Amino acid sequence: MSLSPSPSRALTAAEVEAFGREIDAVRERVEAEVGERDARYIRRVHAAVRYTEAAGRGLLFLGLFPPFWLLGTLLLGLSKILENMELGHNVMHGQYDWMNDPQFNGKTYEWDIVGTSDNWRHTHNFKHHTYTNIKGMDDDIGYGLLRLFPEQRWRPFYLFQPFFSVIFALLFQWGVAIQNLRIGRLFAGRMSKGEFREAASPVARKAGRQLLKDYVLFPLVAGPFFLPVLLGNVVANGIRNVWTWLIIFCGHFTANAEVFPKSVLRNETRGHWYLRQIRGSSNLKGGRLMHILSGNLSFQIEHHLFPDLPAYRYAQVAPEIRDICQRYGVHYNTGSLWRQFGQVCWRIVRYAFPSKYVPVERRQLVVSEEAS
């Protein structure tokens, strides 16, 4: 498996404005195209996410009966998936705001995780996309915990890191909802406690919330099957939880998925941001259920190009993006599911190890300017 060189070409400036002015033409017209047919296709994502949430929970007051249990947690889980990934990530990329209507609004949004939707919109929407794949910039390298770049520095620590993987996956929401924390500046004392839990004081609120509806509340309602609809909740939040670290480390940590110097920041043209954006972002072929049920994030390319645009229209410009990829030389990164998975698995493994460190300085937005 060869992370290096970039399997992308090296463009000249020119190329690089032509390749930006192609992308730009696909967004002009998408936009253009956005309307009824899209704001019809979320309000129906809501609903689902609202009957599939009713009728998990309605299935689960009846838990002490197996079958009963164990649709309940599905449907539940099929709802939490449906609301974080194709709604809520959505809808809080600012994707609906074109419909005034206040339910869709991407700034007041709030989600149906621990983390607050505040936060993640730091974080993610501002942080993530506007420095993809940044070494120092972007948090979502390995969100401070894990080593999957030859790029990062190797540390004892990381020797664990297969084992703290599992325990990230399966508890993936609480990570989102402390990474705005920074906590690793308290423990250095690059933050006093006072500015510590003046930024926690949200995430506790909201994580309290969360905690208290399904692993209190509801339980409680349910009266005697209180065990079967607490057990419910848990299995649906980690079914939820599971699915979204799958996709997100699909779509940025495989094998040709690149990181780059803060370098590239200077005087970088939409064209270059661009280049960026699909040389970190790694997409997931598959059918129709998994791209709604990933939030179309299976289309991580066209999501970074276009993080405002209604995710449903992914796949219909996606051809035309992986066109004029090939047709400039830029590695388009696909794969199914299992194939990205895979490598996303061997990076873990492979930089819990020693391995020569490679500068970041290396990787480069390679642009020939003799060439131009």
The other form holds:
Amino acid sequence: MSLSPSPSRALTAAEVEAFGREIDAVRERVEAEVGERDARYIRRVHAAVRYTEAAGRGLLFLGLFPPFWLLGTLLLGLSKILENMELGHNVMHGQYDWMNDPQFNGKTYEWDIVGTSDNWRHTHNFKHHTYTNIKGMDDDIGYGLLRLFPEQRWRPFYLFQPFFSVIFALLFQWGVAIQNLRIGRLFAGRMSKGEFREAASPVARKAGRQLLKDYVLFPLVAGPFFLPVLLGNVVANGIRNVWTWLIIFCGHFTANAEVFPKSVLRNETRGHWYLRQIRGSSNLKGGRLMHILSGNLSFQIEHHLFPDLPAYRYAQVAPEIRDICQRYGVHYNTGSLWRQFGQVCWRIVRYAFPSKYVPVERRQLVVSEEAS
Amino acid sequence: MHTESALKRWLSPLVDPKIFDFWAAHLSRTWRWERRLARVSAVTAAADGATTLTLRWGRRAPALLPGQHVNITVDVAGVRHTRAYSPTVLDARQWQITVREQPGGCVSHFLSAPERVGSTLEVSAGFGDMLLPQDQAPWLLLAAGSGITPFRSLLRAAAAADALPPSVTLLYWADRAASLCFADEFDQLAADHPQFRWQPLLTREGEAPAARINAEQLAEWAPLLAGSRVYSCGPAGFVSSAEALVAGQALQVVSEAFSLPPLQPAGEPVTITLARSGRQLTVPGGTPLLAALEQAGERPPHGCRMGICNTCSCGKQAGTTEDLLNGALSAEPITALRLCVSSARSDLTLDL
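Output the structure of the form predicted in complex with the partner chain; the preceding block shows the form predicted alone.
Everything in the complex follows now, all chains and molecules, and the chain you saw is the first one.
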């Protein structure tokens, strides 16, 4: 059998249930603590986004002096990273809905990228987080563009994926924007032009607004410095794109990440669901800055277990989760950004080439029959 | 005001009001695009367990009719809470609200604290239809506890405009004399205007404490009931008793209740009002709201059905819900309620 062995031990049904209860207990403890400190934290993050944006744009307006241009661009990129990851992503998961503040409401927040929040709430919050790593249900497995697992059938198109990956990273926000449109269905004739237009019009509106803001309005305000400001905004968006791509790929496509067949959904209990989240995610080791800039997705495992808990609490629960995993023999995948990135590059290059197709059905979450 | 709205109209396509408000907060304590803020200029005791806050507006106070209430939103320990109060207009830039401390009430305790002086409160537009009548029919005002506040506002406005009808009777229920608010003010009003009478009715004082509200009290203190305009304000139980007692006798009855709806045991039917479609439906309390709504033929947006994706979250305007994951009850009007993991424990109004 060419199925790569799972680094996690198969659990019995009783073990899965006990495992789920332990994770639930961690959740309850954190939930009870969430309050004023978390509200203060997210307000500070929001303030940091505003200050860095104003400072970045301000410096860019003095754009002819190269150090100002460079610093302005970096600050604007930093602002966009914070807004995308620690603010937008986390608020839209509903992590701060309990504050009852319309400004931090997960259902209405609109973020500063070309993709609409509504589409993302569907592809990410619902599909990706509910059906994590289930082939055919979670579009984030290769985003319909890349082959990253032997359980995906090889086609000659994938030979070019190392090249596509670079383009995808540079234009990541556009990938997010069109993910929900499933353009492939249009080309395959499974969606009418009318249906496509209806689905695409909010995306086009949002993208138009974003382009107008970053590439027309702010450059125009700068008057004679139109070009340096335009270029600074292009680069800042690019920095944010590459960074978010890097964090997401390193959180999901490392060496030990597993994909699952739809059949795991049959009678899936909370414990099974937790197990699947952990076996499909990878953490990144790093300092506080790394955690903030990644929107705490460096704790991808904890994020997948508790997507609606304030993300900066993940650091607090990670040792407990790791301990529970160790006791049950469930692999807890963590490593430095470079190590995880190396594994991602390996997957991108390896599966560009033909490999023996492994039917995903062989991959099971638990082998309770054999183990019990 | 006029130049400000013109400015807003010009800027609105270019400026995100939320970002504007973020920067405006650095420049002014009360100037915002989307929200109206008033500063607390004084916090004084109104009675035992009741506190009066004086609110000062940066410019002219927003329009508010006497007897109306406003929603006041405060941030307590990171969570925004909203409560309704009936302000009294003092002058063009000052209002007063009186807050009765509720046992375990986080907003009433927060507002009553002396350190509120100097802080800002978010205030909504005025609403409610307990307004000054245009004719001279006699008034009978029935107040319980903090239900007195809209009447203070109505009486002051009518007296100031010299528009009190020929007969005005205020019956004011409170537990004891020390918890009566504005007693001096009502005494003064009675001295200045012979057509105004007021009577405190104390429920927990003296040899024979008075009943909450009954026909004998009305017969004794409000003999002119027939043909009167009856206004009642207080807890829901008080208001419904008052309505039952005066039914068929009064010219008009206007009432306002401010207590929480009673908690229904799980399984009892509750009425859900869908604010957008206007539909009302009855569902069993205690079952997940998403499933209950679908059972009733509604199709609210939903995703994972397990409380993780937030797709089904919608606003709740009124009622008590239970979080099925941790059993927590919430009686707050809130902006985000996940239908798939919440159940109704009283009648509800949802933003659907």
